[in-house]
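A single chain comes next, written as structure tokens; it is the form predicted alone.
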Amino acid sequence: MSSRDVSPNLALDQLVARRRAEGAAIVHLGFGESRLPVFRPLVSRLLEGASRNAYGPVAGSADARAAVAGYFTRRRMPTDADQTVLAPGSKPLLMALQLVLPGDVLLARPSWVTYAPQARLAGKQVFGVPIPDECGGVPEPEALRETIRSARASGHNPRILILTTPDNPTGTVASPALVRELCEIAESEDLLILSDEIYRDIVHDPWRPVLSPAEVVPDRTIVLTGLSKSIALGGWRIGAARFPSGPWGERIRDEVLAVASEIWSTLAGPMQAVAEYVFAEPPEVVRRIAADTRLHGIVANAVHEIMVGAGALCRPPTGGFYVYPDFEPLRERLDWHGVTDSASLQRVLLDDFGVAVLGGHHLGDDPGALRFRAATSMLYGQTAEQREAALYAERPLSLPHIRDELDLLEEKLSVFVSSGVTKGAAVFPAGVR
């Protein structure tokens, strides 16, 4: 994918919407969105903030930044308000950081679709590093060391390490021991860490330990978060960053603000009112996020069972709302359908079977592999009423609209992996059920 292409994540969602409008019946697992209804108290906060029509400070209002600082402090990262910046989503913050930080970029392979194109837009070289067997979002340590050595021997300057936990696309959480090992490499190799923690509040098991690199190497870690995933506000575009204390952190923060002042000016005033409320984490917000997380975990694990039942290898999901199956064990069978790589895997699943997924090649993975990302949060319902019911159901998998989608997915995959289907035959044409 070129850095000038439309994000494949967004392009796929638009394609599915167009085909559904034409009458196609598609199991949509292709878009990384929480897909839950708006938490009603947020509408009141938005309306209360509607009178904030002045530009305001580039970094965000003092009250909103104080709320963000409190959020990080409660996660074992003591933070002053002056260390924080708010923005219209975490994407522009990441882009601004790519523009101001020196050096090339080290990424887990696979990783979120936006990291690499942003780095290339900023004129940086991107080096993908395979992930460990047990999780994604972080590079395998020995492979990371070797990649750094090789890149420097070739005259490149790898300086920025992007870590994501919990991870998009694998839906897994890196262990504290692994995070500590990567932080040791960052110190010994003089790397700057961008820690994308936008899924941090969606760890399925509330007792599972989550360690931020900012707790280990605070002087070289910038943390990013937002409200798109934890409380389903993707379209409202609210992101935040935490910079290190001290002169280096202040300098990078000031440079990011300089970029912000020329691109987005400030987070919209009404959204700052929402940010101030949510990042303060009143009890009702905590309860809503817990309900979201419970649903994400239940459905993600159900989809994981379907993928494994179809014969794929797949890490068990532990955070977020994704699974990342590998159909390599079924390569010979899938050749019946003309599936030879992740691009053809994505295409055949959508065109011949009506299952929308995002091929691993879009995520920096080996294009020849048979892997894709499935966004399980897309299964909560087609209407706001169905999604609301899913959120508060005691047994969401028993709801007809979720059960039907899961059963249909299982049925389609079962036929897809069958070796008795003639190459090119469309057993489940995309518009037929």
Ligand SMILES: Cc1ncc(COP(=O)(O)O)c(C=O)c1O
Contents of the next structure:
Number of protein chains: 2
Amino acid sequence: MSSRDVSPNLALDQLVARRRAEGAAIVHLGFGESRLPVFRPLVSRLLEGASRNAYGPVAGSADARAAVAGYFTRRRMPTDADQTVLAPGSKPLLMALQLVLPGDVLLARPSWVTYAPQARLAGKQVFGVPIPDECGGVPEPEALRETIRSARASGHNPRILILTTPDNPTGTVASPALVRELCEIAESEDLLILSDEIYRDIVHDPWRPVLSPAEVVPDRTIVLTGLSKSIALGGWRIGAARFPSGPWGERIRDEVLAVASEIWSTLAGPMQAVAEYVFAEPPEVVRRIAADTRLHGIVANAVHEIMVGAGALCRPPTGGFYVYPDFEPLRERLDWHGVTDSASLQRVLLDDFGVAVLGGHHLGDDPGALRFRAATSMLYGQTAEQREAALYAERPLSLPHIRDELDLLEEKLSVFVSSGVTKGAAVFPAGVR
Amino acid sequence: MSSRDVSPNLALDQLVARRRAEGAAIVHLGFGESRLPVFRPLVSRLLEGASRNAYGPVAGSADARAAVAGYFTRRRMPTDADQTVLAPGSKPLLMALQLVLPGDVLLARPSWVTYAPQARLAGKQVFGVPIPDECGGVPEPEALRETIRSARASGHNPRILILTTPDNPTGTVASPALVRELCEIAESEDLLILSDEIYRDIVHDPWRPVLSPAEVVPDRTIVLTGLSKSIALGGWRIGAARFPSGPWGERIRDEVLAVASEIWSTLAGPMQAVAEYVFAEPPEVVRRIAADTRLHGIVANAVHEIMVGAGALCRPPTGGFYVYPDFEPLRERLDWHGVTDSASLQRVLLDDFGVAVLGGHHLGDDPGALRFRAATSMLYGQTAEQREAALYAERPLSLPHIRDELDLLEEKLSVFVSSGVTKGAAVFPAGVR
Ligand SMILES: Cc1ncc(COP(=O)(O)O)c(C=O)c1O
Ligand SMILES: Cc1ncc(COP(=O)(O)O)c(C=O)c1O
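After the form predicted alone, can we look at the form predicted together with the named molecule?
Expanding to the full complex; the earlier chain stays at the top.
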């Protein structure tokens, strides 16, 4: 098989870690991880789960699945435990779904780095559809219709629509009206929806309405979730899926379980104990997730201000922990740095200015555009103490370690966008590179 | 895609669990799991690893990889940390390898349930090769040569040879002479070897020599291992791979990492802390694994005696925790029960005699043969206390809960193989079914 690369976001994170170890001062906005401490009570659950060293059921224990079912039921998606499957992350579940579901894939453009490579591993064609002006994570409806039409005309079979609300990379939440419109298209065009709701509990304004396609077209929607983002457990690898009730949903679930049993067996037993606890949403978990979400909102908005201040266009963030600025208005000036597309934008920002971001081309976006994703959740501190302080600070932006990073980012960007000054490489000492 | 089934061993384990919950008394030999308690010190390591909630490097932390490298180095395979990759089980690593390595697959017949379905998921053809009389887990050399020849003649490209030593399902260890002979074939026929050494530390006689193909043809061998078997951690999902040094090994490793980054990201952080500890093999771990191995050997040999006593042919077990009897000598008598092939053998033993085993057809063996795999590690007890007692008993076979199960098995099999008696279904009360 042809040579492959590690997922570019994971690769970038490893690169930044290496450069920092060599002494470089980098503002790291390159990795979509909630860098917050482990919620203490989870450690006791892990301990309690330690005796679970048997392989156990592929889908996860009955109790853990019941907790996941409750989680969805409380979000207006009535769910039986049998409709749920746990796994070591939502990533393997998405992979298994791409392997078992028929047809080609329709993706918002830009969208999360992994959807497209998984589709290719599953032998599927990917059709990117531009996002609307108001938000990302979903295709613009008219463009979606047009893409389906032309894909079919060229002999393809687009059947799977992946939606991400709230979204990575744009940090936005699709409106219920837009979700309904997309569900109508799914009905009329006979699409299956993979609704990636891993950021579901990170909506900055707790009153903002969130609608799942599973509420509108339950029979054609599979929902993905996980604990990597909302409660900062990326490294513990806990994800879950919700399948439609009824025979079709059961069949897809069984096929996913079959693939699971050949690829990863099951979610580790101790992690199932953790899942059971978190998905049951006891008050202290709800409070902790609310605290995380508040911090994500405050810092994402601060970074948004900096981007706009630097002259970029940028959707205001409403969910998750990302912003996705567009430096098109500054194209002429940036040309001066050798920045002509998103690959050179990413490279120059990292090499000459010590700002790590992920170029839009990695997310399926137009490679010629000057867009990147900034993961704002990386700004909470470089030590466990700093992150803990950020989480519980009344005014996180006043914490010196966050303020300093934001100021540094603002300064670096302002130099970057100022034409006619000395090149970044010269402005910053060598160690910074 | 066509409909799929859950891996038959996992499915059988779930079925037995359901029947037992309904009150059935089943001698469960159907699942390849070391049912022993968690080694206590591992729980502290899990706890220490709890703060590792960042995604971290795809391959695993540098420290965990260094420990894995040490593990292999102590087994005459000098290894650098960069040659190793950790994962949530060895199963995902085997899957990734099948996805990235070119060519079709040569498998011992019978062999572990998962190799063939993974090959099919990767779009590969599987060629089964009979095993020698002396042991399983490896193809008989002359039959291997012949299979390669005829596969090539029919336009196929057999390139990947999977070897399992010690073996599941036969519970045997291939001799160094045989391994050398297979390595010669690998050289002359340009095969890559996947050496599945997950049972490596479960060799009943500690003085029995074990040779890894990686010692003979290091440049064409990838070794798999894990903690599921030797230290009874199946449900914790910890596996590792060792790649050859040099450019080809690096390329394969990088491609496996690329696949890993799209399918499972990384081994959970707390589990990496566990891996680091176990693979470093401190004395208490070595002692615990020796205790497990002693028990596996004693009980596997007792079951072997029962099988032979019942009239089956059966290789004496020398590693792992399995026996693989052949009831061919009793074919005429068993016909009386409606047993004519390994599927009916498995069904009648479970339904009419309450003995759960895995028919050889699930392992790629000739479906018409009367062979099955008995996983003897399931006999250590049904409670944590019983298993703990089994592990540390001077004479495990004298423990009532083990003695009783073995006696029950012996009795059930003796009824089963006695022609002319009332059908098993009538002999045992309904509850037993
Ligand atoms: C949109 C989206 N979906 C899924 C994932 C996968 O997360 P995990 O495999 O940790 O559940 C991520 C993580 O970056 C993500 O951003
Ligand atoms: C021969 C063999 N290889 C690999 C595995 C996979 O084990 P794990 O994924 O738990 O590492 C097993 C488990 O049954 C096995 O018997």
